[in-house]
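The form predicted on its own is given below as one chain in structure tokens.
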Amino acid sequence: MSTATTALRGKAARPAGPIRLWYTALVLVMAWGLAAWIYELRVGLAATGMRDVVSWGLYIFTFAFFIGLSAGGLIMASSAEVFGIKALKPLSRLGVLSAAACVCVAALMIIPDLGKPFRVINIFIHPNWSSPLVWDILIISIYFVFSVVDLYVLQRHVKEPSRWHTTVRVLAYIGLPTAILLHSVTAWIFGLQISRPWWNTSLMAPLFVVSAILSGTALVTLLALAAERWGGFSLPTETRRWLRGFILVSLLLDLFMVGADYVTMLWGNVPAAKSAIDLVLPNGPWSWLFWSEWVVGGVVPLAFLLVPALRRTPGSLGIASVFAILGVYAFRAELVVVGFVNPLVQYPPGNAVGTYNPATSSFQMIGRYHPTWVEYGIVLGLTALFLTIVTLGYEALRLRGSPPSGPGPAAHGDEPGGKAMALGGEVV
């Protein structure tokens, strides 16, 4: 009987009012996102802030961000089984659920970036197998199917532990390298672009994997804390300790790798690389991303994880998780946009923007990018879809995941006589 396993309390249903309000808010945000996408389909990509110079924007760095969240969730869930970390097993199903929801939303994020959604069919009809983009689509599809199957098996394992134990373990050994491969392939879309020094580094894949573990663990932590606050979930102290350790170690590794890349560019002083990094250093026009990554996403969470007085603050783990996620998102924005701001060819009159406006020039020497309401609407709508999937999935786990009742002491946090369901598939 595992003392590290958390359980859901079998108590009376929660008030319907807050739940109804939550779903109403999500539906309204998704409706706004759908309306923004319909508008974009009518107007074209000119409705966005992207142009020929900066052709990847909010959609793509949010796509890379959600891919990281999904990979991190499955890595943490698989590690619990592969490395025998019993304290993380209570979060296995929650991690796999978040992974499936994230990769689903990440795949959908590509559609509005194409402008014409039917163009995605060309990837399957005329695949270019030498392109990392094709391999990324393939691994995303495999990953989504695997996550759904894994979640189903974990759910069955709750009621029939002896029958499904071997299958759970086999899937964990498959899931761990699959999650690492998913984010590595996404990283190679950037890292293999030899004409863009800002991206062309062998550190890109390991950096993406580490940041995925960081953001994915932070996301699962927030979901677990939210479930504990509003969903009858109990998070053991030992699990909190492991989550804190995962976030701390991955955050330090993430900052070290980004810093090592900065030092290499500055020391080498290659003009193309130097012109890119100058954009994000403290005096550059995109320095707010630098401060967001290193201070908001680095110093602040480290303080809440390491400083004793702050560690004792109520909600310190959740605060550190939020700021860590913001830091990773800032890194994704910095990576994508700054890689485009300096065009590959910089000669007068500049690069064609791709649209005509009598008030401004149709050429740019330096790229400019500001997301429009359309981009914000679509991204927020898809984020609301993610929250909807997770909420509905969690409710399904609560209602259908209770193991058969039997003799023995009540689970930790359970009320006497109540049923318990462990999110990791292990009954207390």
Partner chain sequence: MAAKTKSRTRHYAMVIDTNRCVGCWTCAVACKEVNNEPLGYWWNRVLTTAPNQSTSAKPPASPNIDVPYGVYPNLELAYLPVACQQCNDAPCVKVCPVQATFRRDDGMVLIDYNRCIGCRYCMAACPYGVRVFNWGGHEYAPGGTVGYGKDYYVDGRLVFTPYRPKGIVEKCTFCVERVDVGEKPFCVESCPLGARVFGDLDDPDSEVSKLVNEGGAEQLQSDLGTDPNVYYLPVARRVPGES
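Form predicted on its own done, so how does the form predicted together with the partner chain look?
What comes next is one chain alone, with no partners or other molecules.
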């Protein structure tokens, strides 16, 4: 089933305008990202806002964010089997597709962060097994291969349910622990480091797993809602209820863990931890991240999930998802940036920044970080790549299924075959 032919078929069947516009926009953003990367290769990482004090930035926390986003799909597809949640089955293929796309984009996100991207092969030639990064690359590769295989099996399962049923179940039992391992290992990149008290907590792995489930589920929800709006996908009420429940529970757990970490740091008076939390709390220079995390990503989605009046508004689930994702992104940014901004050495003149500017000091005590257009360009380009993979995959896998109860709003009669309906049929 070639992508090109399916895309053509899709174009012939539906109004070509919007989808063509969508692809054109995505290609333009990706081209912009590629141009930014070529510029960065020529200039060096001086093209970014990172320097020796804040030596990881937008790339790394967006990488951690995309790793988190990849959770939802696979965990949902696996939960449908492992815990027998039938209502989640319609989301299996969309979820695993998004998981594969997310983890692929996350892996690519590391490349522009490397000073010597063409030496990345050294990781496979001279791996250092005590480095969490090596384990992370290993588990990312496994996870990606697994998602692709799982997607293939789920696709076959739609056509021949009886033949592939056992395989789907077996893969589900492998998928769940793999997903949890992926997020734990990614958390350990940060959590194991004794140098930075902001990171060095055993809560990091569970926190990453929970925030990954939160953002991943929210992402799959948004993709499903978008597919329902524009792509003839159907999202049964029962499935929505489960999504709402997943988001609510994981959001509460996420805020609980972040809060528990704050309390631990605040109660003590350890200077290096205290100075980190002071950067984030109200009146600190990075308090906007605190507000993004607790109000934009906490209070607002909780209100849309719990307050009856808000809950009944159309699109409350989508709104809650958007805000929950923003909150998780703020958490990732806060984790990485504040970890670096918080001074390692609290004495003047601090650390050298590594570049020379006659107008400013070569030293910083409290780190500063402003991403440049190059970083934004590359991150947006890779985000566009994610959306492209998902859109193409959606078309290629013929995920548009007619709902079990009555035709969907965008059922244009362009169903590639009645078999695709089997997906929807499973729900009941």
